[in-house]
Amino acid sequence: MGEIVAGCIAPHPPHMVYADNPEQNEPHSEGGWETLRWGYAKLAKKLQTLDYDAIVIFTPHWQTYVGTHFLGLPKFKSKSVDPIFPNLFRFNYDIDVDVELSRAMHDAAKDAGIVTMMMENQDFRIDYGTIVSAHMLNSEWDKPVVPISSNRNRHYYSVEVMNEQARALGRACREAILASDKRVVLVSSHSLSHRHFTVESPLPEDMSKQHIYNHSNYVWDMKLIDLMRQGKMNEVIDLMPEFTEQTIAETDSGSFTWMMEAMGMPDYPAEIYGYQSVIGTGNVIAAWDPNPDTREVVL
C-alpha cells in the first residue's frame, strides 16, 4: 500500500537557486535570502531521513487551460529560462519522472470526472516552479519527480471554484498513491502573498532592498501561518478564497488546497522552517509530517 510521508510548501522564486549558485544554473550571485535558503536546507535534511520513492510537485507555472496535465515520459533534459528573470535563472536540468505514478494519478483523476491529459512531448520544457522547488528540496536530484499542471479555474470561474476543483484533484491523487506501492512527498510550489515589486534593484541580491510589499499582506501571511502552526487546516482552506483575492496570492493555482486535501486535511501542527520576502512577495517554507514520532516543532 502506498503512503504520503510528508507534504511541503516549497516557494519557487528563482532567486533561491540564483543565490545558491548550483553548477546547473548559469548566472552567479553573491548570496542573499539566507533565511529562506537555510530553512530549505533544514527541510532538505529532514527529507533525507525519510524513506520515499518520488516527489509529486503541483506547480503554478505549468499553466494549462484545458484540464490538468501529467508528465508521461521517463526523462526530460533541456534548459529552463525564467521569462521574468532570465538574468537570474537559466538552469540546465536533467529530470527523471515516475511515469507509473504519474499515469496512476492521471487515471484516478479522469475516473473522478476531471479533465486530464498525459504530456508526452519530449521537447516539452519543464517550468521553473517545478525546478526551483525540486532543487531546493533535493539538490542531488536522486529521486524522480511527478509534476502536475495548474488548470486555471481561477481565471475561467472564481477562486471558490478553484478551491473545490483542487480538492477533487487532491482526493483523486490520494486514492492513486494509496493504491500504489509508492511512498511519496507532496510539494505545493508557491509563495503566499504575491504582490511584488515591478522594478528590480541594480544588484538583485542586495538584501537592503528586500521587504514585504505592504503591511496588509504581512498580516494575512501571519494569519495563515499561525493557523498552520495550530493545525487548523480546515480553517485555512475555508479562508483560501478571501486570502487569495486580498493578497493576489499564488494559492490561486490550487496547489496548496490540493496538497491539504490529498493529505486528508491535517489537524496537527505544521513545521515552519522560515518566512522571508522576495521582491515583495511573502514566502514560507513549511512541512506536514503525518508521523508523530518524526514530527518536530521547528519555529
The other form holds:
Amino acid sequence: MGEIVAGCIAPHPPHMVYADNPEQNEPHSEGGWETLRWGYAKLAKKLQTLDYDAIVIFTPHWQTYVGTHFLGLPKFKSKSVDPIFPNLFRFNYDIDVDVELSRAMHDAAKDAGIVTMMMENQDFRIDYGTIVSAHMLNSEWDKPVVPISSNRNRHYYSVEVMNEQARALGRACREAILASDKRVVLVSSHSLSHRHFTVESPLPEDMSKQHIYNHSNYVWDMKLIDLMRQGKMNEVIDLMPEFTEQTIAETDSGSFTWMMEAMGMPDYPAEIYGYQSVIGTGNVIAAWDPNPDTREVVL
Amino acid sequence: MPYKFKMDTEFAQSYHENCGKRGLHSRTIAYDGFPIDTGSVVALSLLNPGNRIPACIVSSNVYANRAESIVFGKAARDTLEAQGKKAVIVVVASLSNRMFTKHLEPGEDRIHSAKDEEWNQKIMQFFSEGRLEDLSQLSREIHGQIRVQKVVAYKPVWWMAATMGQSNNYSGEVLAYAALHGAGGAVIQLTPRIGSVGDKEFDEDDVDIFTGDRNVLDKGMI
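Given the form predicted on its own, corresponding form predicted together with the partner chain:
Time for the whole complex; same chain goes first.
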C-alpha cells in the first residue's frame, strides 16, 4: 500500500537556483536569499532521512485551460530559460518521471469526473516552477518526479471554484497513491503573497533591496503561517479565497489546496523552515510530516 | 513546432531605449534557449513565412495598465519615425477569450456564448469601419464584458492604437472569423487612409510619459 510521507510548500523564484550556483544553471551569482536557501537545505536534509520513491509536484507555471495534465513520458532533457527572469535562470535539466504513478493519478482523477490529459510530447518544455522546487528539495535529482499542471479554474470561475476543484483532484491523487505501492513526497510549488516589484536591482542578489511589497501582504502571510503552525489547515483553506484575492497570492493555482486535501487536511503543526521576500513576494518553506515520531518543531 | 525567425535587433535596441526616455522599464533579451511564446510563433509563421521581413517581438507586461500600454505604443512609434522604417503592427490576441474547459472535437467548436458572439460582432464591425481609436477607448468595457480576467486589462488594442497614431483613419477588413475552442478568433487588417469615422468621445487620458502610479490615496485628499 502506498503512502504520503511528507508534504512541502516549496516556493520557486528562480532566484533560489541562481543564488545557489548549481552547475546546471548558466548564470553565476554572489549568493543571496540565505534565509530561504538555508531553510531549503534543512528541509532537503530531512527528506534524505525519509524513505520515499517519488516527488509529486503541483506547479502554477504549467497552466492548462482544458483540464489537468500529467506527464506521460519517462524522461525529459532540455534547457529551461525563464521567460520572466532569463538573466537568472537558464537551467539544463535531465528529469526522470514516474510515469506509472503519473498515469495512476491521471486515471483516478478521470474516474472522479475531472477533465484530464496525459502529456506525451517529447518536446514538451518543463516549467521552471517544477525545476526550482525539485532542485532545491533534491539537488541530486535521484528521485523521479511527477509534475501536475494547474488548471486555471480561478481565471475561468473564482477562487472558490478553484478550491473545490483542487480538493477533488487532491482526493483522487490520494486514492491513486494509496492504491499504489509508492511512498511519495508531495510538493506544492508556490509563494504566498505574490505582488512583484516592477523593477529589478542592477545586481539581482543585492539583499539591501529585498523586502515585502507592502505591509498588508506581510500581515496576511504571517496570518497563514501562524495557522499552519497551529495545524489549523481547514481554517487556512477556508481563508484561501480571501487571502488569494487580497495578496494576489500564487495559491490561485490550487496547488496548496490540492496538497492539503491529498494529505487528509492535517490537524498537526507544520514545520516552518523559513520565510523571506523575493522581489516583493512572500515565500515560506514549510512541511507537514504525518509521522509524529519524526515531526519537528523547526521555527 | 519548429521555428526560425529573423529579428530586427537594431529596432529592438532602439525601442528599448525609447521606452526608457518615456519612463518605462524595459530590457532586451538575447539568450539561447529563450522560449518564444506560442502566439508569436503562430503569428509570425503564418504572416511572414520565410522571414521576408525581420520582426521585433515585445512582451506583455503583466502589471501594465492603460497608461503604460499607451506610452509603450508611443515608444514604438518614436522608434519607427527615428529609423524611418515602414512596419506592419501585429497584435496576437483573440476577441472573446473564454474557452470550453472540456475537450472538444473541431467539428463541435463554437463561440462559448451568445453574449461573446454579440460582442465579437460589434468589435469586428468597429474594426471593419477602421475605428481603432474607438476600440481603444472601449477597451476597459470589452475586458469587463467578454474577457476572462487572466490579466488586468485588454491591452493589445491600446498598444496597437497608440503605435498606429491614435485615430480612426483606417480602412478595415475582417478576413476571417471562427471559434477557437470557444474563444473568438479573427484575422483583421487595418490600412491607413485619409478621413475618419466614429462618434465616440475620446475621454481617456492621453499619456506621453509614464511617471508611475499616481497613488491618489496617499495624497490625503479626503
